[in-house]
Each structure stands twice: as structure tokens, then as C-alpha cells.
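In C-alpha cells, one chain follows: the form predicted alone.
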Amino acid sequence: MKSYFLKAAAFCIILACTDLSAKDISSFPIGKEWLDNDGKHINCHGGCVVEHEGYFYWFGESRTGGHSDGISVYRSKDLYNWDNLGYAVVHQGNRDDDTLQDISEGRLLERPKVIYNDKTGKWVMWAHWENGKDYGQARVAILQSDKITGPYEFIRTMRPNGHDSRDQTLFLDTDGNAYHLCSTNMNTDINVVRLTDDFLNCSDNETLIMNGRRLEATTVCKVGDTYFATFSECKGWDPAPGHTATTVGDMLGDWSEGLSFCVDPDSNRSYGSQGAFVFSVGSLGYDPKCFIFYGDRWIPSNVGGSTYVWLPMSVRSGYPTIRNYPDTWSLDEVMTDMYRFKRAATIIDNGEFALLERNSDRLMSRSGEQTGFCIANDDDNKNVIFVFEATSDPYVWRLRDKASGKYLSVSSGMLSEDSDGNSKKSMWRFFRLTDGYYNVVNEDCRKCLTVAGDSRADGTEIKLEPVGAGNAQAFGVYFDSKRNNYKEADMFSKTYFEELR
């Protein structure tokens, strides 16, 4: 586990002239003290959140400074304003340094995770188990309970499969399946291995991914066939930057590395976090690909008053994507409109559509009112509406402004706009990626759209280089659906990329 190491400030909510208690939070504290509805600080770290009749249930280590207390566990109906209930699991029963098969006190538990078992009607947790002493047993804790809310019976400690397990999660999957993942190998791996049906043991099914990588901190969520996951570079307790993977129909495929899930300044520090979960929201009424990634911005010196670092990920790009708000947010704020933007199954003649830049996450936009591209956040007063006309050629394009009619265009070696679209310089061919992304290369002087200097950051240039020459040339084609209906693409399916190959 990794820490933060600037101490937390309180947070404190003030209303002119209310008495605004606890339960009137309405939005989520970044690194801030955050109190449950008894006025208290939430003790509740590197845990998970689970949904379960209506409500949801944050489990994590609950900690005296560094002391492991037990693991506590919170319910709430909206994510913001949450009721202690106490402890799921507390440590019990007599130290065993034989046989390590005790959760007596002194021993130390981290990162819990729960999931539910349909075919033993058992809440099932794992956490990681630790002597007390040091980080030398690598273990994991496993318990069950005929309820959500416990109290969770010690079943046993062990390593997965005889692997050294630190860091791990669990992963339920739609087909019932479910696989722990672990930092292995001394953190130099991350184990994935499926377990057996009871979910208290490891089946012989399991895969290392990651491979030297160094990597800890693991969350898993799925879309279709897409399973996303992202990473923090092991750096003790310090933040870290973070590292993400995707596969497409198998846990235990191949894994493919990419990039940061951070886009924003303070990205090499995953914006002052470490992960623990990642959760959707759609039982909120928002779209189900709308995820909670909840992290800890913790404090080595006192690690129960860490604080929280919760915020939006989206996966609308085809991979993890997290914005830093610095402050607070909201779920209205960010949620309602976070998939307005879909990927279009086709390009058709006349369809308006917006480029989406593939490694920020971000559209091709207006940087000025008159000339000038960027890549920026939503904003329908930057965001550039493309008509695409059909041309001869059914790779070629010309790309009309919506807003100011004119053609997308080259002049002396840079992006402008012109009025005469059947010039070669205002026609664009679109290069099919494996992943449904597009080189986009003018037809008059062959070089491509291309984000300066690699930047993910908001209001970067866009200008032209040749192919090959940055990392940033993909970009894939968006309609925006408050306005068009078109077909969406299926890019979370197997089929879909199997149909790009």
C-alpha cells in the first residue's frame, strides 16, 4: 500500500444562515475530511463498494494510526451522505504464528473486498493478511457471512496457488465467475487466477499479466466484453502514476498495456492517489458505463485519518479516463452527460460528427473563435461539428465546420479552414486503426492530425506531422446524441474488434 504524505485539511460545510449537518453533503470531498451522518470521520480505507437491495455498503480497513481495528463498513442511498455500522469483521481468536491461521489482534488486514455468491447465498471477503510485524507473510484473509453487513467467519490465510499475495482485489464477472488479482512476485507481477465456485479457494485456472512491470493497487470493472484495469507504479506510500490494461473476452487473456488513466495536471501522481475500486453508478439512473474510481490520499503517519479521493472514470475513448477535480463534484454535474458523446458504428454522407482524440479522451475543438484547433473538454461553444461529405474515393472526406461552413483545410503547412471543399488540400483520408480509432491524413500534403507533444492536457494544440511522428494521431469518430440518432458502435464487444482484424 502506498500513502500520501501532506496531512489532510478538515472539511467543513458552511450554508449562510443554515445549520448544514452531515447529512446534507451533496456532492464528493477530494482529499478533504469527509464525515459520515454521526458528524465522524469515515474510517473506511482501500476498501470496495458493493450495491446490494437498494443501498450501497462501503467496506475498508478501519484504523487507530497505523493500528488495524478491524474492517468497518458504511450504507448509503446516494454515495455522499453514509451511517457507520460498525465492524464487518473485528480481529479475534488466539494468535497462531505456527500455522498464520488467525485474524487475532495484532495482525494487520488491508484492501477487503466482497462479492456475493449465488450458488452458496455467502458474502464472501478477501483481504490481504499480515502478521503485524512487517510486510514479509503476503497473504490473504478469506471470510464469509450469510450477511452483507457480517460479521464475516475466518475461514483461513493462505497464498493464492502459493503465490505472494500484497496488494489484491476480487473481480466478480456477469457469468458468475469470479478471480482474485494480486501484486505478486514480490510486486514485480500481477497474478490473475479464477476461483473455485465456493469463492474461498483458487482453481488452477490463472495467468500472470503485467509481467516486470512493478505495478500494485489493482481495480478491475467490465463493459460487454471489455474488461478495464488500472495500476499504481509501486513507490511506498507515496502517490504514484498510474498504469492501465484492457483484454476482450477472457480474464485470463491476453492483457494489453496502455496508457495513464490520469489526463490532467498532476497525472504522475495519480492526483494525490492510490487506487482501491472502481464501481458503476448506473443503478443511479445514469449510464451503467458511468464508474466511481475511489482512491485513498493517504497519510503514512496517521493512516486512519487518510482521506478519499473519488472520481469519475469513463471508458467512452475505449479505455480508463479519469479528470482531476480538485475540489468536489458531483454526480448530476458529470454523470448525466458523460456518454453523450457515442462512437458511430459508420461514417455516412452528411453526418455530423466530432473527433475524439484517443489518448486524452478529449474533442477536436476551437481554439480561438476563429482559427486554430485544440483538443479540449465537452463544451458545446469549442467543440467542432463536423459535416462529413462523401467523396469519391470511400476512405477520402471533406470535413465542413457546422458552425462556420467552411472546409477543414491546409494552408502553408497548417490547419485552417477554406471555402472551396473539392481542393485536395480540403479533403482528408481516414486510416482504419486496429481498435477503431483513424489516422486522419491530408490528401495534399500527406501529414496527419496530430496532438503537440504527446499532451493529454486540455486546450493542446492539434496540428499536422507526418504519420508515425507522435503517439497522438488516432482519433475516432463521435456523434453526439442529443442531436443525431445514429448507430452506435458496438466497441465493447468481442465481435467488434475481431471485426477489425
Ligand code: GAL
Given for the second form:
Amino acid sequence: MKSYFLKAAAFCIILACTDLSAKDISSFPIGKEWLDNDGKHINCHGGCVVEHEGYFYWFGESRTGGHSDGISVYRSKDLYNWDNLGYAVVHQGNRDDDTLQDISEGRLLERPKVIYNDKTGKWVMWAHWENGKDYGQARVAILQSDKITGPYEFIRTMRPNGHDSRDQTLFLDTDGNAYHLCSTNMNTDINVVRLTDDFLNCSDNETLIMNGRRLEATTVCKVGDTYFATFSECKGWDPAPGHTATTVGDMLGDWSEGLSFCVDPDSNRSYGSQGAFVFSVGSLGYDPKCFIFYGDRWIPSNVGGSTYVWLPMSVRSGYPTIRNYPDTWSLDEVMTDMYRFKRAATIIDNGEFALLERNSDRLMSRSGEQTGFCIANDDDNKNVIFVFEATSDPYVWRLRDKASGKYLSVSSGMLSEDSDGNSKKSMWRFFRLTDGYYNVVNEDCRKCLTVAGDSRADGTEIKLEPVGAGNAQAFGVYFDSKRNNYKEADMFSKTYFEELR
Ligand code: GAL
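Next up, the form predicted in complex with beta-D-galactopyranose (GAL), please; the one we just looked at was the form predicted alone.
First the chain shown before, then all remaining chains and molecules of the complex.
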């Protein structure tokens, strides 16, 4: 009997061990345990993902509890399954509290970012540096290496051009320039500075953006001439509302603030995450505008045990938006059709178009069985494709619902469909806005398409309100690239915005 129990116990232990061992995964675990290929918790927080010679390298803070163990680096081909390559940076040297020029044991390294310098042939890392006792130093540590995986040689710590620097990131631009962005002035503003040619220092070219907004956790990405940034509000380790900003043509230019990047419920907590990095997955065969937002779900009592919130980010609307997948999602499932609907360069007579609402990045759709309309996720059974029929006025169109054959119209003050396309009630004036969206105004009642209330969620009603009497009244004219091959608007270029002005 005894030996039976021993055998059974041994079997259970083997089972438990098997369960911990590496499994090939094919979707992202959101806020759950994410194991490396050795079956161990991925300890790589606040970091970045860099592509090099067919691999993705994931750098981040390695922590035991709150203690900084250095900067870890993992490697993957598919972004799901990661090999732990060990430390890119280990604490080293002697502590010198006079000069603060060390990364010795006990110092804190956070939010490491790595970029490659073409001119010097070196990999350069900047990380947030603190003395290990408090967050009062607000410095950066700068390191470089001949190899992507390190070891990275410590160059110096400093305050960028004298600015206090807490949450920070680097951005390598398409023209070879690199920029450092950090929360500064006690987390009140964001400083953006162009780096020197060797990426080891700051140039004099800098600007303060998002003044007084108290933001941190900056990420930056670029499409065409357009730069997109995401931020979180300053709430320490707690998930906070997200923010976005956009600038066209110049990193050091004027950034305009947009809405939160979260369009689903739980947006106030950014789906339980704080951003660390945004990167394209174009090299895996998807549209290069398909991005992953890498956030951390911090566990303040055990920072090293924190989990990850990697979510798909789209800029289809011209603004960064992130849907929530609370459990898991896979690249194929989400990225394949992320840019199926494209903004039309022009509206053409008899063209088939969908209306994309700006704030939610969702398409005008039918509300279930009812006659009404709502904003909804991409769904062939719900999204409305309108055939735009020209009128004698070039700004006024009849919108014939391709499925029902009837015209979008107004009846008793409500949106409806009517077989009469010649009445003013079935005519819509398109007022172009400075970002390429339109107010869509009924010729009869002069009210425009408006999403009800402040919700950006799937299924929120679209109704009619006077222009200016709603937050969500901007609709983009998009076409379904699976059905039509119309000319796409060059909506991320500088010239697109210049022509709209
Ligand atoms: C957050 C920051 C983290 C870490 C934390 C410490 O605001 O994003 O990287 O510094 O504060 O409280």
C-alpha cells in the first residue's frame, strides 16, 4: 500500500513538472502567466522588442520582487515563444554616490530601450536610472554593445540636457535620427530631444510637449510622416487612463492630443495595463501598420512577477486605437484583416463605402433586428455598405444601403431607411474636417450623424444631433478592399494634411 502511495505521489510530481515545462503557444496570454521556452516566468518588464536578422529580441527589467537584477533579453521568431538569453546588462562596478556614475548592485534600472546606430555599428541602450533608495535622482543610464544581446558597456548616467527624467523611451526615426522622450518637470511635461550622432548624448534640439498633462509611460511609432505617441496618466504602478498624441512631419513639431487609445470598456484602466513599447509586426507578413502595444500589468508587491498585456494596435482611423482581448488573441486572427477597410482618396459616384466613426474606430452598422444604426466592430452581417449616389451639389450624396436597396433617411427625427432617394430627407451633406473626416449632415433637418453619449463601445447607437451637440460626429469614408480596389487616401503623409487645410 505504502509503495502505491509513493508511486502515486511520484506520478503527481512528474505531472506537475510536465505542466510547468515549455509549451509551444500560438496566442498571447493577457495578464496571465507567460512562460519562456524553459517553462519559467518571463521576467522582462517595461522593456522593448527589437528585430534583428529574423529574430525578435525582447529586453526588459529583470526583477526579484522589487529588486533590480539587471536587464534581461529573450529571443523569439514568432513573438509567442521566447528563449531566455540571460542578461544584456548586469549590475557592475562600485557604488559612487558623489558622481552617480555607476550601475552597481542596488541601483535601479527601469524601462530599457535599445536601438541600433548605423553610423557607429553599435547597439545603444538607455534606461531610467535611480539610486536604489527612492525615485529622486530621475536620471538615465546609457550603455552600448557591439552585439544586440550584449553585454552592454556602461557609458554614463545623466539628466538629459539637465532635465529630470523618469519614465523614458527611445525612438529611432526612419531618417536615422534618434530621439529620447521622458516625463520631466516632476512628471508634468514630456521632453523630446534629438540624440547626438552616436546616440550617446543629447543634442540641443529639444522641445517640451504635452505640457502640464502629467503623463508617463510614453511609446512612439510612425507611419508615413505621422508620429503616434501613447501615454498613461501618472498613477504609479496602478493602471491609469491612456492618452494619445500625433504629429506630422517632425518629431520636434507640434503634437496634438487625441483621445485615449482604448475604445472598449475598462478604458479608464487601459485594460489593466501601463504601456512600455509599441512595435510593428510587418515583418511577419502583415500590413506594416499592424502594431503590438506592449504594456505591463504591474504587481507592485512583486514587480518581477508582473504580467503582460500585449494587444493589437491599429492606426486605421488615423489615431492609435487598441481593442481589448481580455484573455488571449493571435496575430492571424486580428492582424490579417486589420486594414481591410481603407480610407478612400475621394468619394466617387456609385462607389461603395462604409462610414468609420473617428473616436471608436468602428463602422456604421445595423443594430441587430431593429431599424436603427450603431457603431460596430468589423462584421459583414452588421456593417452597412452604402452606394454613394451623386446629386447636383458635389458635397451632397444619397446613401443607398447596398443590402436593403433603400436610402439612409430621416423619419420623425430618427435615422431610418426610405425607398425615396429624391427627398431632401435622403440627402446628406459631407462637411470635410481638417483630418479628412466629415460631419454628415442631413439636408432636411440639418442634424448630423452622432454617436450617442460618450461611449465608444461596440453597439453604441448612432442618432441625429445638431452639429456641435455631440462628441462623436466625425465619420470617415472607407472602402472594403476585399470588394473594391479604389484609390486609397495617403492619410499618413504631410501633403494629405496640407491639402486639407
Ligand atoms: C510608474 C512607472 C514605472 C515605475 C513605477 C514606480 O509610474 O511607469 O516604470 O517607475 O512608477 O512607482
